[in-house]
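Below, in structure tokens: the form predicted alone, a single chain.
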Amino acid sequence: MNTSTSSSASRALPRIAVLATGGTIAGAAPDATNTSGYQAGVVGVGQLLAAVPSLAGVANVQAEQVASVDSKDMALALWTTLAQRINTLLAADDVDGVVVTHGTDTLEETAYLLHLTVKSDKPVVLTAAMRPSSALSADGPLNLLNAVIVAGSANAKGQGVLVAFNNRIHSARDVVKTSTYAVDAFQSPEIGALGWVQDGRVELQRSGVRPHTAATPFSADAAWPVVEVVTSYAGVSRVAVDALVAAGVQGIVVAGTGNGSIHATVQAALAEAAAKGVAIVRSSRVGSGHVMRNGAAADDALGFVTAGALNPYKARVLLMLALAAGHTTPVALQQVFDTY
């Protein structure tokens, strides 16, 4: 579907691509006071779009549906699809940026997977809603305007990809879904937002320094190695470690008390997986700080490798693609996890 305007005017504005997958942000619903009882991916992008007419005031907007679903149902080959989709359209001259409408449930997983597999410098942002399109107050227009502001703003450019919600602007990096319910449900707990959206002006207040997008050597074309996660909690057994190990995985992740600390049982359960030869990652299901390489006594001798500031569903990312392009031995891996 094309919704380009063809006015003299027109043209002079950002030429943006809106790629829709689905989620709450196209999600409806029997009445207007009901935002938990709805379905998910329902409405269309022409429909998204027709909800905010003032989009034809700043940017030609082209429009493609790509996938209808829940976004707690993203699967490895749509994250391909999405990837190669948004490299062929940045590669063209006609296109100036991207802006994903997304379902909240991955949203963080996505943009990071996109942050670190777009080969552009063009910009890339991803919005979404917490209330379906048919509820009263529905956060998923005024989102969608500010996503296409920001993707057609020259201050957006060799950002990374960026997530534009409830006026703020985040790196994808940083980024984190924080409430189930609130308008304001992302956050970038550690750091901060890059920046604001509002009223039609973009602002950034810093940029990531952590390389992304062009100055990375990912890609979403590969085939997907098998890497899981796993919690450590009190009373844990070595069970799902155990069972991971036997159908063969090539890498977990730990989301670990505190500082990324694991439980004893559950550590010697993952130090035999390392043994053979198991990528293994510590992170924390804290929800903001970061994890610390604990050296010789513990991380060196285990063959253990440190998330940083990545919560465990970004390192399951970081960790695929890292693997994915050749990067096996704890060495190897740390350095990857220190530099992206």
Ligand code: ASP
The other form holds:
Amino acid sequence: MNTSTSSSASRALPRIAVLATGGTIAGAAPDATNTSGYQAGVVGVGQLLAAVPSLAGVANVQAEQVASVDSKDMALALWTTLAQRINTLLAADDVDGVVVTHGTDTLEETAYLLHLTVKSDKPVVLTAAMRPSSALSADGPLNLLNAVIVAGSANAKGQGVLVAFNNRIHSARDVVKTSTYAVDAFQSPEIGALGWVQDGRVELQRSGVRPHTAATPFSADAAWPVVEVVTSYAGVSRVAVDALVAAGVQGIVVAGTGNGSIHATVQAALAEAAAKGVAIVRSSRVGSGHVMRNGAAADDALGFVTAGALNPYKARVLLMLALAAGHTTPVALQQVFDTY
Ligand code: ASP
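For comparison with the form predicted alone, please write out the form predicted together with the ligand.
Whole complex next, starting from this chain.
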């Protein structure tokens, strides 16, 4: 579906493509006080835009319904479709930026995937909502307006993929969902947001230093390698790791305890997997901080890679892209994790 709020009187406004994928921002509940028993992704992009009349004053908006999913069900094929569509749109002279509306549950994964695979310095901004569109004090409309404003801002150019949520602007690399219910559900642990957007003004206080977008060799076009996540915890067995190796996975990310430490039983299984050529990445389940190489485990001897500050789910995104790009040895993969 294509809709447009453009008019000849507003040619000087930035031209922003809004790509809708579903989520709570497009959710509807039976009544206005219900913020948990709703169906995600049922409201179309035309209706989302119509709820924000002030958009017409900040951008010429064209819109597409790319998908209508609850982001808990995000699929790798949809990631490929989304990345390709964004690259096509941004290659055109008549699009200045892209906004993606998304569910909050896997937003941080999609955002990082796009951060690494979009090949343009034009702004790409993801946004979402914690309350369905039918809710009293729904947060979606203002988040959408702010995302469009950020996508149209010259300040956002060259910053990689951004997430505009609850007035804050985060880097896709850093941002994670940290609350199951609060409208302030996204944070960038350790590092903090890049800036904010309020009352139509975009202020960025800093930039990320790691390469992104066109400065990476990654693409969402190739076949997706199979990479899964396992967790370490008290009394954990090696059943999951052994089953994944038997199933032929190419990579395993471990959500370790503390500094990515791994229960001895699971570590032994992972070392065997690494010896068979399965890529093993140590991350942490803690939620902030980073994992030190050769800290909690002898990575050099075990053939493991460390994820640094990436949480397990973002580490999985990078590992899939790196494997697809032909980086398969622990040394080559560590270089990737130390760079991007
Ligand atoms: N389950 C929803 C989704 O991720 C939650 C949300 O959007 O807030 O699509």
